[in-house]
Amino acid sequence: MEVRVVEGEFMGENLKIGVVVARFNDLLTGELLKGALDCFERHGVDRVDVVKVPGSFEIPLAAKKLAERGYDAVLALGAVVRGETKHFDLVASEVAKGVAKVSLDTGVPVIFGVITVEDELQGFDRAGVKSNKGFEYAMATLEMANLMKKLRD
């Protein structure tokens, strides 16, 4: 029996990456973006284009436009903080569904880098105080971009 394992690498050369970042909760999303850009720079990504949208709900549409324009992968960054209403649940759910749909519809990896947190303190832990999830999401972006290139070849 022959077993072939195909995996993506964390190499940025010859990759064109799009990042969609929400401005709402920008204290958190700005840190996520810094972490992601640090990762892309360290791994030699040739080109990164950043598109800013008003909030997380607007991420899927901008991600779709980038995916349709020849980017190897798109990283969606946002922060949804629970409040006193059901708005949190609606936004978080619709953004997740929208990002997944863009990826499946276009065949371009769109990485869900939207943190959903109970409060700002938990958000700061995820956006840089304890670790920066933006860096981790960027690593997944690199891996999936490279994996998709392998699967196309």
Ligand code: INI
Given for the second form:
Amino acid sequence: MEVRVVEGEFMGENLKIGVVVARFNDLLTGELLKGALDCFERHGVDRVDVVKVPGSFEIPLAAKKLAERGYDAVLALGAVVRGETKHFDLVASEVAKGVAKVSLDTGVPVIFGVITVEDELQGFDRAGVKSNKGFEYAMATLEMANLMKKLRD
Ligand code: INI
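The form predicted in complex with this ligand, contrasted with the form predicted on its own above:
Next comes the full complex, and the chain you just saw is listed first.
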């Protein structure tokens, strides 16, 4: 039996990456962006373009535009904080569905880098105090960009 395993490397060479970042909860998303850019720089990504949108709800549309314009992968960064309204659930579920749809419709990996947290404190834990999820999501972006290249070739 021959078993072949295909997986993407964490290499940035020859990659053009798009990042869509929500300004809503900017204190958190700004930190996620820093973590992501740090990862891309350390892995030698050729080119990163960052697009800012008002809130997480707007992420899928901007991600779609980037996915259609030749980026190897798109990283979507946002922070949805529960608070006291039902808005949280609506925004969190729409952005998750939207990002998945863009990825499947376009064939371009769109990484779901939207943290959903109970409060800001929990958000800060994930955006730099304990770890920076932005860095981790950027690693997934590299892996998927390289994997899709391999599966195309
Ligand atoms: N947008 C977020 O990115 N995070 C949130 O926590 C949030 N909440 O809870 O309201 C939020 N709302 C704004 C939304 O994304 C849109 O920008 C707005 O509804 C305009 O379409």
